[in-house]
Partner chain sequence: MKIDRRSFLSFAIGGAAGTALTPLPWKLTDDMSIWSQMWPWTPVPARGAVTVVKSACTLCPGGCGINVRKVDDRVVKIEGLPDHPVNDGSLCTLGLAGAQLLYGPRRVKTPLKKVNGRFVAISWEDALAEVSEKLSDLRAKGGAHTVACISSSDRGTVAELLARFLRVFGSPNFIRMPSSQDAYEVALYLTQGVRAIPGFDVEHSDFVLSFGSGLLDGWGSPVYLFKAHSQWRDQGGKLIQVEPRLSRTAAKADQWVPINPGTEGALALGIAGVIIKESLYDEKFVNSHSSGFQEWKRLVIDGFSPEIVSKVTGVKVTVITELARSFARANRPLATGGRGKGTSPGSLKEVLAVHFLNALVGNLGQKGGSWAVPEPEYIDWPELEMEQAASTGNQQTRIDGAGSDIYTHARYLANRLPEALLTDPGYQPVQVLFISEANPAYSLPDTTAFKDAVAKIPMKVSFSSYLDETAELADLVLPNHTYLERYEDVPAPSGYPLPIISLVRPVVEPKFNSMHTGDAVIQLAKALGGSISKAFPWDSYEECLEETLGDKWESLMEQGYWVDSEYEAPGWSEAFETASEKFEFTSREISALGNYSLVKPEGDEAFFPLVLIPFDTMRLWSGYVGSPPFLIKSVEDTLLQKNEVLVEIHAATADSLGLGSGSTAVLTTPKGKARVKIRTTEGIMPGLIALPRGLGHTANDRFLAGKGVNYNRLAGPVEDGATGHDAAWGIRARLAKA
Amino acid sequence: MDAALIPKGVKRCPLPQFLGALTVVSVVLLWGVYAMLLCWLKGLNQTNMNNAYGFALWIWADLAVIALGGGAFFTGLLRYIIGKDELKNIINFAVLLGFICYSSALLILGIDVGQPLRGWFIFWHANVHSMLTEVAFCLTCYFFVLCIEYVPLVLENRQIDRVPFFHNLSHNMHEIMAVFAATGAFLSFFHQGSLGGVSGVLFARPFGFREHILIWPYTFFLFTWSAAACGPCFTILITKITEAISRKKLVKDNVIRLLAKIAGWMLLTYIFVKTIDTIYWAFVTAPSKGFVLNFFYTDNAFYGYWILFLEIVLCGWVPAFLLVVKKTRENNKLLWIAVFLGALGAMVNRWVMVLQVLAIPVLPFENWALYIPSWQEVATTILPVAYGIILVMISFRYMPIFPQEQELNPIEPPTPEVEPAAAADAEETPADEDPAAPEGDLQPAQA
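As in the form predicted alone, what structure would this chain adopt when taken alone?
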């Protein structure tokens, strides 16, 4: 039964091995579910959040997965709107990762709210003066767009596709996928930007506050830009990890290199603007509010200058140059390093804009607010990771996620066995002699 669900022309690991790996990850998933239920049943006192850290590890994870899921909307934009046809061989996987990231983000918000049954309040009793309202609307709408983009992959399962209705439905959905790709790019631009704008408008938090372009702070545009730059890096990274685990080549090098090149230029332009933004903030914006640069870094070792170097240089300029330069981009080891650092850069940026913003004192009698998450927070943050691994495993096994897999990994047909007697007769009979011809007659070849 399992073999009948696997796509034709590809090979998968034995079912017991698959179930064993699935069981291990499911244990981690259940650990996170247990912690989630504790938070729902007993309240947020299960966490170490306090008056200083109303936004903590959960919100960092939420913003991080939304940024990494940006590979879905940006790759879809490149494929369907700009017309980079080569990316059709990786767009399915980008959509899958985007679906995982955005569903994980909604799950994290459900845990953070504490009363998920009242989640509809944010839509029915919307605070129209809050950017988080716009984030909630766009985030939810884009998640539905990703569901629509993910459904055709499910319908293309070997057995489901045999039903004419589902076959025609998936085909027709592919035909209009450009509409959903454009809609997703539009929605992503606003919710990615508004997530950055939340800290950028906080006058009381000088570390996050930025000058404005019209009504939008610089962080509004930087968040969208970084998601478009680092999201494809995450897509390439997970593709490479999937290839390493499955021991198969799943996507041709020209596809990976094209997406890596585009991500490199996006990352290079982003980190250039981010550097200018940081310099302007450090020497113009912060001093205008009565703060000097040393105040934000030297009074606490946990948020020293090293984290600024990590975000701007090591996870910014370094992967940008590695991806832009053709020679380093085509080196497999350097490509691994570049996409890993690119994805890490988005996570570090979200960490800084969520946790470091809250850690820095803003009143004379305050000290640096340190924060160590509880095990419940850690477990519920790992929960989406385990969920994502399980969904990737199931999708990869039973759905045609990678169109080039069959071409890159041809299955050799079994060699027919030859009977020993027939083999002996074949050895005794010359290749150019007809055994049925009378002795002494010359064959055409001999003649």
Contents of the next structure:
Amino acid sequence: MDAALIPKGVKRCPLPQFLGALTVVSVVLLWGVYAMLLCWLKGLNQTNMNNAYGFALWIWADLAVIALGGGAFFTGLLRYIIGKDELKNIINFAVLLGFICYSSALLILGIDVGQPLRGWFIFWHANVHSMLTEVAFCLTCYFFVLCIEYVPLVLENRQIDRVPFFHNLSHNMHEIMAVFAATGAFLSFFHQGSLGGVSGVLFARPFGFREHILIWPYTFFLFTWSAAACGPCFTILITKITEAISRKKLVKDNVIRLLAKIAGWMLLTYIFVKTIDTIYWAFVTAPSKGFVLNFFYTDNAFYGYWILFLEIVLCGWVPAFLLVVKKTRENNKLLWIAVFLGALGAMVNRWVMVLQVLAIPVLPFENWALYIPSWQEVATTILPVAYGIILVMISFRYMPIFPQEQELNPIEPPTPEVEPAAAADAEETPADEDPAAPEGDLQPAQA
Amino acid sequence: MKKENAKRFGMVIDLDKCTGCGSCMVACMAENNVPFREDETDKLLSVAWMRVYKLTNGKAFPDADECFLPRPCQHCEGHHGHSPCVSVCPATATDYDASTGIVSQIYTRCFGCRYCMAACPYHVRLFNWWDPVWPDGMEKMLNPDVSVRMRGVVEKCSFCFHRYQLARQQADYEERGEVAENEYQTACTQGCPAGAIVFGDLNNPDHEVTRLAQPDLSHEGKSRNPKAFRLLERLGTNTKVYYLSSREWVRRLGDNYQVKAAQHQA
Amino acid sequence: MLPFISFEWVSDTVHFVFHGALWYALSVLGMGMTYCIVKAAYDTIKGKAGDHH
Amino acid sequence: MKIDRRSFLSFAIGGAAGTALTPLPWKLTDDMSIWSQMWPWTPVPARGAVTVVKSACTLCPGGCGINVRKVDDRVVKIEGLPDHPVNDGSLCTLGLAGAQLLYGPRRVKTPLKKVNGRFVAISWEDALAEVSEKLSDLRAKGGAHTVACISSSDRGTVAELLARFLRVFGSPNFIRMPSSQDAYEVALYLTQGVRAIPGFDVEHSDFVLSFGSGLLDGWGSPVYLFKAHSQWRDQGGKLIQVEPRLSRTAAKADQWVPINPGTEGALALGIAGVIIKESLYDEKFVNSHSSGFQEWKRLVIDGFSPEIVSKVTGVKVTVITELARSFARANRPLATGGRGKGTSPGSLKEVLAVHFLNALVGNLGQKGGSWAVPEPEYIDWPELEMEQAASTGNQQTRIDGAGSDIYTHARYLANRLPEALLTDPGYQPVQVLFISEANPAYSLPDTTAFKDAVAKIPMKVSFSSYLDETAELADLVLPNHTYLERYEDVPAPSGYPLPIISLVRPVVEPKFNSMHTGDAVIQLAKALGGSISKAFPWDSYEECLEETLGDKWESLMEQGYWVDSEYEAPGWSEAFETASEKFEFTSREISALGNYSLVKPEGDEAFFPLVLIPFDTMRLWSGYVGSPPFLIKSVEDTLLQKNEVLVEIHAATADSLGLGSGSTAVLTTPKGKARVKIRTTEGIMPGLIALPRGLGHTANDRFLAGKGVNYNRLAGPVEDGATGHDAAWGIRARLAKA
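Starting from the form predicted alone shown above, please give the structure in the form predicted in complex with the partner chain.
The complete assembly is shown below, putting the previous chain first.
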């Protein structure tokens, strides 16, 4: 039925199967929307946040998706500015993931603030000294950039591309994409950094606070760096997942390996600097404020040294080495593990820098403040995941996201076998493709 | 930055006198239209500008000892007015007033991002998780000098700034240049039956508060009074609320929080 | 956000640098997009069709 | 089709772009934010003319002056009255929250009558007619004495009007709610021969030895005590707190002396023994102005040596002797008794033991000492004309037995009411019960028994402004104005050493269809006619009050209070009106009451291995007025979590029961059981459970009801052998995992 919309030269699963999977994900989405409406209509009492935990699951999700969306800016930087031409084969997907991450982040922020209708005060009454202002400005601007980068993809849909104006528009946008990418890289650099600055500048929160270079705390640079390192890991991870679900190769190994290698070196340098930062903070910064390292990791029900180990060693040094060393990088299984750990590392880091900062009692007569998110918080956090899956499904089905797909998967005569498990796979993961589906349904009969 | 006759309003709370009765809390609630709910036992959800903490010395019976510590907003001056919360507010909804030393909060400007709450180590900033509701007829006791806060914004102790405004108006009306010490007092100071709270201008050597706090301005206001301490002084928050205690363990617990760290280390 | 209109505006270095960067980025994006759209419209009227990539 | 799609797309995109260029979206965005800044459901307090009215607080016996700030006709804030001798400008938690009692949802808005178990509104005429008919009926049948009245106070015009009404009607059954004043009054009478109110010049004392008195937990006149405490801090006065639990008072004290509960009197006698033995007492006083000293001395020295006392009390011998020495050597030492807020009379012998310490150091009537403040004399109404029915009725034995052969010294014995009413004498001893400014169904020990007893009374009339536990039991509720809507005199604040009267005046017009209890009484009297009517020659309460206060009225209206600041306690040679005209350490009467003995808590030790004791806090009020919402809000989370109360228990005791901090347990006493949460602490003696007073309301409003457990539901009275007063200080209990 929708064959006319599907890019030329690629196979997609039958429409009912696609719609079925879409429906399942949409139910999750609607659950999230319901929770979101509850938060908007009834207020933030729907959450389990409190006055000790003003920032909680959402802000973590925000920081995490933005870090993971960092693949977009960094791949763009490599592709358009540094000129790593091979990356053009993955840049579309990176942009798509970036777009999803950033739009999700903005949505979550829209739920998280107590007065969403006044959210624009952050622009209108901007306090330039606030890291959050910097975040808001750069985040929004960079979201524009991502839109600009994503729009040509949409315009390349077979049907839209037929309209001459849109065809020309997408062509022109491609022409000057480097300018946009450069602006985006600049913006992204700053807001990734300013997100790091958010806890880094809290001089009365010794766990988050870091020394400064000019106005920027070390976390400013660490966040940008880690986003550049872990974002590409996430891009690779999702690409691999998409490949696994669609059961076809979408990006050539050399492209993935190049990106993995760069991510590996970024991660290695990042974790090296992060380790130094942690040691300096633990033995200089924190004691200067009257705290010893042990205090931050003991006497509570959750945060132990394990989280430090998880972040720095398991999700830092380990994937860094796995990606830097050619032999392990080119081992498919180890690559999977490495990019997974890399992405997880960013998420753990963001968790620590948001939630652990607030969990620690600074007043000597207060207790640790631990919290468990309410279902409304969980649902609204899953909402963007569902939304992302839907967007990937639609984009993958109707837009030429992977330029190498056609070459890697030449259309062959129909295979007789049918994989019944495919539908189930499609429910859970961001791809919709079932390579084993009968070819007949893909015929553009209804076009 | 500092104006010629700038005020630096501050407080001294004598913990030897404070009995932890809670009058300061109630006086504040009544003065500042603080809402109340059926269940206020979760103190992390409860809006109370003034909160009285109970400190324990950690010793076993019968050597156990307790001390009560009222905690209003500390009105941090930081370095040059750089209080932890003010600089982080993205929408300029909170401000450090260099002419009074008071950290203000504009409720209609705040859009509820709660960054300031994350920044404040004293938990003085409180979020309105619920719409404020007064049972039918009870809204009659609302004070028109203080606006009621809508759901979704952050609020905090203002050192009863509205009282300063009223006193200033009166002084201007009577063509007096200055507001006298007793003309501007916070509701908690006035309410405290123990007289444990002293409020005034820390820049004015004639004010009782200055006499007690003995701030050393060359050391960011650190007190010269050996009985005095400020909460978490070492963080550099440079607060304007001084505490007096003759008990060493109280001073150590409130000020030198390394004690706690050391306990944890041991 | 805007000099003269927003009363929070302070004419100091921080504001100039910060907002300068913001407005610079916005201008680049705005002008870039305007260029693309205008050129696309022009090309469409002229009947030109550019090739992809 | 193709064209349609194209034009649709163009239209949509063009339309969106076009709209974005108009001011509309910007205007809407701005409007939305402005709307969010003034949500119609967020109240905006109305502005208006600001006035301040001087009045007085009646919420506790503390007698503070208040300044009520009004905006137009609204009460906005209550503050202390500057320069008032008792509170000088500051106020306690309850007083500060007073406006919530005026506007809160617990008010009774109109007279109510219970019909088939439910309250229905009724007019004042009908309500008063119903009462007066019942009363004349009773009186005609010779049952005048079966009318009783429970009141929180017997001082001031309202209480006196009620008492007068009962007397002229023919009933002796005016009952004051119990307090430590009960035992003190007897002690003052027995030792000094005076009918007086205990007063303590705490602010001038420099060494206060408190036997469990919650001096900083609401004892006496709280604000006055707080101010005195601060003065000690400034001027080097010492406070020693003898108490099994680290109360706020103990925490603020210079020394906390933990003691086995209920043995405070023994410690006082032990200290007295040391003082006597080491001849540290005031020889001038003891030798020239006391009698029976030698006899008492022998008793003390023999029976209460430090070693014996140490064994009984758990206080070390060295501590006892040290306390005795420092107490006796202080310039102006003062000993106080009456546990917690002093809401329970306690054992007379214990109060005497403490009082004797004051006598030993010669502080009676002295600066910084223990005073006998004369009862206020301004209420001087015409003699009653007693009809036959009245005289007969008044000669009947009181329903509570006070003043009878068994309970010679007691004036009121509210604690004996349930027993009296539940023991069936073959007829109903109380036909009509008035309750004024008291909530016995909540605040008398063993509330279950009280409720059962009250259920037997055919007509219960409550004058309460609030629908409290007792009002809920009533057949008629005749709501009084709240203290912010009425006139009233507040004499003799609890424990305050000088004669003082403060004036309550209407700050606002009555909000609801309520009536001053004074007016209600006058109208009832008028309806009954005859000598009863004649006994109330005033048209209104206001007229009565103005006339009663006479020349003080003006200064009261002007200043808000009247104080006899010149008052000085009479010298030792004139002070004592005993037979010997001296202070009596022993006398025939005192000896007749038996020796000091410990009051045992109710319950079998084998089944109830622990002891439950109550404690008071300024953040909860346990008297007639239940805590308003602000007070409940100020309660710590170490005391109340959600609706569950936390009991304090020593960590080791909790351990032995397999209970940890935060766990839920069932607390059982001989009187009942309740679910509680456990809070372990080092601030309490092992083996004890401490439960705050003031929680566990079932009535009032939703901010107060249903939270925690009422101590009085779990506790019962223990009759003092000497007086009949309630001498209980705790009750045996057990705790088990829930």
